[in-house]
Structure formats: C-alpha cells, structure tokens
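First comes one chain, alone, set out as structure tokens in the form predicted alone.
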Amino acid sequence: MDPIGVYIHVPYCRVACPYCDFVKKATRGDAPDAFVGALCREIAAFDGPDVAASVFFGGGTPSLLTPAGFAAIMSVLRQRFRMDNPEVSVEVNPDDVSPDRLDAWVEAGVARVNLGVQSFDDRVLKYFGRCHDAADARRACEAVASRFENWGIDLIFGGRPHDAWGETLAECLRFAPPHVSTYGLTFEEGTPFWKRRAEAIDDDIGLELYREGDAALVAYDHYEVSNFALPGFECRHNLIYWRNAEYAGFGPGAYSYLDGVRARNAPDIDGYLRAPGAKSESLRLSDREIKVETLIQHFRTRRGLPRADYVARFGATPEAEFAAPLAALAARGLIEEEGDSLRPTRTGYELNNEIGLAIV
C-alpha cells in the first residue's frame, strides 16, 4: 500500500477574511490547548494507514499554534505514523513569524513553509481584509528564506486596484522563494465577499492577469494550474490530491479518502472539541467516479496523464471508457498527447474547469 497524505485542519485565525468560506473561527490569542489535545486524541485513535509521505498543516491559520502544541501534534503523529523523510508543509502567516516560531518548525521537522502573502501593495492587502502589511510580508519573506531552503509565497490576484499584481509578481521574484502559488479572488456564498460580488473582475481580465502570472514566473515550472517551482520544489503533499492518492484529514471540517470512501470531519469546532473525529458525511464513491476524479485531478497538472500509470491502477486505457469526452478536449484543444501522456495544453490550464465539465 502507498503511502498517504495527512492533512491537519487548525481552524483558527486572528481576523476572519472576508473572501475565505474554510471552517475557520477568530481568536485574540493562539490557538488553544483544548483544540492541540482534541487533534491529538484524534490522530492517536485513527483506525487507518500507518504509512505518510506528507503532512500539510493548513487553516485556518496554522502558525497561530504555539510551539509546544505544535511539538506535541508532531510528536503524536510521529507515534501514528511510520514516515521516512516526510515532507511536512506548514502555511504560515507573514505576522506569526518570529524567532520562537521559526525555532520551533525547524526543531519539529518542517520541511517546507508555505507564506500566506497574497499582495505586496497595501491597497489591495486592506480589500482583502489582511492582518499584515506589506512591510510585514516583506519581513517575513527575509526571516523564512534565511532559515528554509524549501519555501514558499501564495498569492492572490483580483483584488482592488488590480492593476497593481504586476509589482507584487516583481516584488515576488527579488525573494527568489522556490515555489509560489498564484490564485484568482473568489466571491464565495456565505462570507462577507458574497454581497460584494458586484465587484468582482470580470473573465477576460481574470485571464489577462492569470497570464501575466504566468508569463512572471516563466523561470518556475508551471506543474499544476496554479501553482510553479523550481525543479524539486514541487508541494510533495498537493501532488497527492492531483493524482487522487489516499490522504487522511484531520480537525474540523477535513476531508479524508481512503479506500474508495470521501469522508469529512464535523466542521462545527466546539463539536470537534467534545468527539474529535466525528463525520458529518461519508461517501464510498463508485468506480467511475473514482475514474472521472483521477482524470479531472490529473488535467490540472503539466503531466498530466501517464496512459501507464492509469493502466495499472484500473486495467485499461482512458480512452476504453472516455474516448469520446477525451477526442472532444483533443478537438477543442484542451488537452494533448505527450508521448503515452495525455495533458492539458496551456489553453486547457486557462480553461481547467471546462476539461472537468467534459469529462463529467
């Protein structure tokens, strides 16, 4: 059995971002103890894999755990899981770094820090609702950089004036981060965004910007839809959800898949806290789905599909049950052959959603 992902939930966060629908609660100070003590009963009585490759703490806002909690999760996992070399990611606000912090990831094992910078201009920093300034961002750049040699910066474009992504794509590339991830603003139902959609961009300079991203960042690898790296810095942990691997979730609101089932934690937190653990729903997917997930999940990334790989996971060919949805991308353009690949082109990472419509 392959190793899985594990994927931690700390829902926490200083100040609530107005564009942000995750499970995800403020607080004035960090995240409690009652919450570290809920996540490790949990993973201490995972009925599971006992084999990781990665762990990605995500949030929420994962660096508002102090560094005992974030030993003391560390520590229980490690009691879990067997993992030899893991690739343990943590997302990181640019105000949470600080000496301690930075002390603390490095003596647990993190092997990657993912920056939550979304812009270098103050402007749009203040439309997105941030805690943190530009200055802060760049502070924070400088303290990880000098102390992790795989790290990176997530981005946002969209925001207001969205003519200033250029200088943040420049900005960006003077700390010369290993990875940086480049994500279009979304006005999702239920945040406070939602009644400000109004003002959202619209399609064609979301695309123009998406290509300025993408023609920034032309010395980075563009492995997945949003997302460039160096060579060897590609996010180990992400790559098993695009090749719909197995990978556990915990905390509130997280999802898991094992063996064919999708299962999700309870997302109301005060709940979590009482029966860690508990689902909300649990769903075994049928073969085809499984089928039509991996193909989606594989056309968001520059290899796409390896007709090998596909062929000894499920016995035959894409092509023997989705010959016609496949030759439709071909003709449209969307997707083509790479030797015995199929991948997306760079129109069908413009248009991703429309290669899952198809294949759907």
Given for the second form:
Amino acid sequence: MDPIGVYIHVPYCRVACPYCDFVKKATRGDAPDAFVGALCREIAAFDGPDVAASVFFGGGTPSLLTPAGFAAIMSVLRQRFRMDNPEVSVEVNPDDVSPDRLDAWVEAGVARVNLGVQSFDDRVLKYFGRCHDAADARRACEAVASRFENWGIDLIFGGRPHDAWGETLAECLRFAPPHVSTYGLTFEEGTPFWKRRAEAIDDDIGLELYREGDAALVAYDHYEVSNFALPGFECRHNLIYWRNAEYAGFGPGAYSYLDGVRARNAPDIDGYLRAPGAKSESLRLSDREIKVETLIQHFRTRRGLPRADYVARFGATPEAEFAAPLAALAARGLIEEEGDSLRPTRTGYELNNEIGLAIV
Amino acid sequence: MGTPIERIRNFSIIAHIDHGKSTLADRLLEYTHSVDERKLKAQTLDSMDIERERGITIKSVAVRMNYKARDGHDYVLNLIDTPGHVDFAYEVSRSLAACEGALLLVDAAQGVEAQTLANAYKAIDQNLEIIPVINKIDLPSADIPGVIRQIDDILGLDGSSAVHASAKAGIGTEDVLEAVVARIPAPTGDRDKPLRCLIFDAVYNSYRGVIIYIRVVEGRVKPGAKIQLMASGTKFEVIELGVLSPETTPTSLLEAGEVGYLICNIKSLDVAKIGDTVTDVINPATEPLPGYEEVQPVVFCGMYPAVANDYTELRDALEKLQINDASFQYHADSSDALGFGYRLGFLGLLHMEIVQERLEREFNLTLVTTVPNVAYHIIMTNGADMMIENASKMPPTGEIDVIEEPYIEADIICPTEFLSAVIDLCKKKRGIHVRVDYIDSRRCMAIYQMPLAEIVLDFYDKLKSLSRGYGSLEYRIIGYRPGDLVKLDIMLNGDRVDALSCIVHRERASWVGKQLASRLQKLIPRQQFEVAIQAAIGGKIIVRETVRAMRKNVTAKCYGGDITRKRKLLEKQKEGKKRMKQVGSVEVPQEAFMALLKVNEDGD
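Could you please show the structure of the form predicted together with its partner chain, as a counterpart to the form predicted alone just displayed?
Every component of the complex follows; first up is the chain already shown.
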C-alpha cells in the first residue's frame, strides 16, 4: 500500500479573514495547549495505515503553534507513523515569522514553508481583511527564503483593485520562491464575503488575471490549476489529493480519505477538545464515484492521467467506462493525448469545471 | 321505484370565479346532510388537486341531496356542478342542459363579471329558471342594492327576487334550498317513452372503467339493460347504475327526471362523449337529444420529453391521461431542435396548463413545452388549402395565397377608470372595436373582436395587471379571417430552430424578432463557443445577438473535503443541464422555448 498523506488542521487565527471558509476561531495568543493535547490524543489513537509520506500543517493558522506544541505533535506523528524522509509543510502567516519559530520549524523537521502573502499591495490586503501589510510580507519572504530551500508564496487574485495583480506577481518573483500558488478569490457561503458576492469580478477579467499569472510565472511549471513550481519543488502532499490517493486528516473539520471512505471530523472546536476524532460525516464512495473523482482530480494537473496508473488502480482503461465523455472533451479541446496519458489543455485549465461536468 | 318526478329538482350553480360557488355547494351538502361532515374537505366537489390548489373547478360533477322542504314534502335535489372556465364552455352547456334551473351566484362586493354574464346567457339559452343569489352579503364592502340593479339592468333578471346569502358564514342556506324547491320547475319527461339520457360528464376510474354521468330525459334504465351511445354508435350492457351522494351509490332503477351514473365496462373516455345520448338497444329512441358537438381544440403546443429517453414514458402518460380527459388531442410529432415528442391540441390555455401539469405531476415527467399557438388556415396559390397547427410546417411564402386565423369576440368587463387602458391593449392586440356598454356608474363592458392568437399569448395576464385585477374576460370563437401574417424564424449559429418559429403579424414581426433574440440572448447560458442568435422573416435576417463564449469556469482550490463536495456540486449542475436541449452544438434551456411569451410580457 502507498504511504498516505497526513493533514493537521490548526483552527486558530489572530484575525479571521472574511473570505475564508475553513474551520477556525479567532484567538489572542498561540494555539492553546488543550488543543495540542487533543490533537496528540487523536493521532495516537488513529486506527489506519502506518506509513506516511507527507505531513501538512494547514489552518487556520498553524504558525500559531508554539515551538513546544509543534514539537509535541511531530513527536506523536513519528511514533504513530513510519515516515521515511517525509515532506513536512507548514502554512505560515507573514506576521508569525520570527527567528525562534523559524528555528523551531527547522528543528522539528519542517521541509516546506508556505507563506500566506496573498498580495503585496496594501489596498488589496486591506480588502482581504488581512492582519499584515505588504512590508510584513516582504520581511517574511526574506526571512523564510534565508532559512528554507523549499518554500512557497500563496497569492490571491480577484481582490480590489484587481489591477494590482501584475505588481504583486512581479514582487513575488523578486524573492524567487520555488513554489507559487495563485488562487482566484471565491465568495463562499457562510463567510462574511458571501454577502458581498456581487463584488466578484467578471469572468473575463478573472481570466485575464489568471493568464497574467501564467505569463509572469513562465519559468515555473504550471503543474496544477492554481499551482506553480520549479522542477522538483511540487508539493508532494497536495499531489496526493490530485491523484485522489489516501490521506488522514487530524483536527476539527479535517477530512480523511481512507479505504474508499471520505470522512470528516466534527468541525466544532470545543467538541473536538472533549472528543478529538469524532466524525460528523462519513461517506463510503461507490466504485464509480471513486473513478469519477479520480479522473476529475487528475485533470487538475498538467501531468494528467497516465492510463497505466488508472489501469493499475481499477483494472481497466478510463475509456472502458468513460469513452463518450472523454471523446467529447477531446473534441472540445479540453483534454489531449500526451504519450499514453490524458491531460488537460490550457483551455482545460481555464474551463476545468467543464471537464468535471462532462465526467460526472 | 324511482323518485316521483314532481319531487325532483335539477339545478346548477353558475358564477364568476371566486364568487363562492364551491363554498355554497359545501353549505348545501352540509345542510342536507348529504356528506358526512368528517369527510367534508373544504370544497368537496373540486376533486382534483389542481382544482383545489387553484380554487377553480375543471371537471364538473353532480351530487344528490335529500331535502325536506317547508311544505312538508321530501325532495331530491340534484346539484350538477359546472366547470368554471371559458375553455370548457361546451361542457358547461351540456351540464346546464341537464338542469331545469340554475342558481346565479353574484359576489355582493364584486358584482356581475364577464363570466357571470356568459354563464347566465348560456342558462337563458337553455330556458332555465334562474335564481339570482347574492353571496358574501356580510362583507363590509357588500353593495347589495348595486348588485340588484346590475342583475336587473345587465342580466334582465328580477334582482328583487334574489336570495341573500353568505356561503362562508352559512347565511341564507335554507332560503336557497327553498327557492330551488319553489321556483325551479320539476323535470318533465315521459317515463314510458324509449330511453333517452344526456351524458353531461364522464370520468375514468382505474378500477371501474368509465363512469358516465347522466340525466335521464325520457324512459327508464335498469342494470343489465343493453344500451347504445347514439353519436358514437357503440353498444354496452349496464353493469351498475345509481345516484351520486356524492359517492356512487347503486340503485335498481333510474327514471326520467333523475340524475345518476352508469357503469358499463367502457374502457376509455373517448367513447363516452359529453353531450351524447344514451338509448336502449331493444327499444331505441329515434332521435338523439339536441346539442351534441364534437369539441375542437383551439390552442396547440408541442410537448417533448426533456430527456430523449423519456419518449416512451411520455407516450404512455398521454395514453393514460387521454382515458381521463378525452378533450385534448395529441399526435406524434418531431422537431429538429427538440427531437421526438407530441403535438397537442387543447380547448384553451388553462386546459393546456392543466394537462401539462398533470403530466408532470401524476407521471413525474419533465417536459419541454413550446409556445402555444392557434391553428391557421392556409389557402395556397394553386387553390389547395390546409390547416397548420405548427409554424414550422408552413409552406414556402411563395406558395401561399392567404393565411387565415381564428377570431374571437371578447367581452371585457372592467371599472370605467381602466377602460382606456383596456382599449389600448385591445388595439395593440389587433382588436376591432364593436361597442362599449356601461353596466353602472362604475363599470363597463368593452366588446372587441380580435385574433385568438393575441389572446393565447398573454392577453389575460395583461388585462389583469392593467386593471389591478378587476378586469374580467369572456370570449367565443367567431370564425376564421384573413390576416397579414408572416413566419418568423430563429437561428442559432446558423441553424434554424424549428421549435422557435412562429407566425406573427407583419407589422409586429420585426419588433417581435428583435425582442425574441434579445430574450434568448439572456436565457442561453454562456457556452464554450460563441452563440449567434438571428431572427429572420421570410429568410431575411433582421437582427443578430451574441452569447459570448464562456472563458473561465474553474474551482480554484480542490483539496481534502473539496473533492467529494465538488463532485456532488457537479452532479447537481449536470442534473440541471439535463433540462437543456442540445440544438446543433448549442445547449438551450427549456425556458428559451417559451421566450415568446416573455417577449409579449415585457414588450409593451
């Protein structure tokens, strides 16, 4: 069995960003010890695979974990999982980057730092309701770049003013991060931004911004719809999602996908502290649903779907069940053959949901 | 033994919609203990869900009541309900033909309306004794003297003889029953003559087959009798007969003057036509009862399954529904745009809506319906002529000499303050002014002749909105007249969409074409490629609109829990897409096929 991915959800933020729909709670200090304790209990009690290839600390704001808390979690993970040279990633907020946290992450074996910069324009940062400014972001980039070889900058386009995007991309390139994520701003139900969804930019402008990112980051491999990397710096943990492979999620609201079951930890943070690991959703996927999700996920990546991988997994070619939609997608110029792989075209990235729509 | 003929009263209640007909019927049933009170759902007589929801009567039914009058005698009162809508005028006339009298119900606050008039005239035509009943007298806005004057002046009846009632409050119920007994004549009809029964309604029951509702006019009928339906020529044996109380209650005999039902193993409603005469096979009548007509559909539309695979299900549903409602017609049809489906003919717009709704509701079908149209009479240059129910089947312009369209005469009653708006509307709809009658100081009746096609689209909704709901409309078809009509075609990416073709008046064609194209431009979602929408008259393109290509549709983040959530979301969208029709390379939502209706709504 392939090693799984491990996701750790740290549901605390100093300021909750109004566009974010992840489980989180505003906190004044660091992530509380009670949470670290609950998380460690959940990991220790995990009943599932024993080998992991990656650990991803997401949030919320995982950079709010104290050095001691972080070390404790890593220690439990190492006890519970056999990990051979794991890719350990941490999402970091620019204003949490301090010398002692950087030391702690290096110490604990963190291999990748993902900096949530979002923008290098103060007006846009204000629009996003971020708690840092562009100067904080620049300082953080320099500090992280000086300590980590493998690090990345996360950016969001589609904020106001939207034409600040070009300069943000240029600033990002100055720090030469080996990994860049560019996400289109979404207005999710349940967030404060939902009420403002009329502000969403027109699709045609969205497309221009998306292409601007593609053009600016030409030196990178645009290896997934929203992700760019220099060769060898792709996020291995996220590739697990895009191959629809198995992962275990720990922390409130975290999802797991193990043995054909997509399950979710209850999102209630207080409840989690009392009973870590209690599930609020558990869905056994049908054979066809797994295949559909596998196709959809692979078509998010430049590499696409090697037929051999699919055959190894399902015992038949994708065409055995999906000949008609795949042919239609090829005819529409959304996917193409590359060697013995099927992969999305450039239009297939831009109209990625159309691929999914044809397959389901 | 049947009931002595002099103790029978057969009557209907006629009224404008919402004037309280069903409520009054309920009160009468309660008062005479004809229906178990536990079973008295509000408005017992409206048995279809759609009827109850819309508060209108579509199918008429009958009920028998036993009433001990103040004169000490026991009477049998047969209340024959009539459908309350202009679409079913023929059925109304047959129901009235089964009666000797009618209660003309008028709302004390609203007064006489177009439907009151039309139904009153029908009752007068049948020589019925009419008892005016002023209903809702307890409303604060009731104007009883005003309504009495209207009954005198407009209907030519004696308003002072009106019974005052409030069906809702139960006021005047006994007075109504006494008036029925005292003023409506007992039926006449020789019980020893050969059998003649009028079929005034028929319903299909899945366990018992067709149940025929009859009024025995002459003679008598018993179970086991061999009977013949004179118009259809078919013969049956009476398996069961009885009275309606209101459930079918078997008896051993029905005699002249009585109202009841027959069950004779008839499998489909198209055999038991309303208005037909039932006679005895062994001792037949020589002449059928007068007034039988084959009803002709006047409004047509295409119905197509939203999913092509459902074609057989649609066919089965239509077959089953026809057993229940013989008054709509259908035949298989196909459209380049919509695939295989059916062309249906209806008695009117409401009838069309009902059939469509029943198909969707009772048979769980998802249908694409095309804009309703009328039948055109086309006279060709070579002298041949034909009826066209479907614009896309129209012959080339060069071969057409004259196009004739059906005309109606409409009676529109409205408060005088809205008269000029009504006249404007009628003019816009190519109406020909006949005259305006003043009902009283407040209201008037405009009489216009106009093409049925103009009424079919949205006339009634428009009338309602411009008169703040006060306008009422009644119409009758008066024949075919030539019109300056042209065919308007719509093309999507160069392909003509047959289901969107329509026949319009030449003067309005260009405006309608532009409106239609711009409406479609809003309705057709962005697709991967640009969609050109063109409107053409006689092959000449008059307008072009464009649906820009969809250029970006992507989920920015897809991690962990997003994966299944996204699949479910896509599945839901796909479900929605199923309701779209693929026309060439273009996906067209169903609403687009009804776009012409919206054009008229927004148009003027």
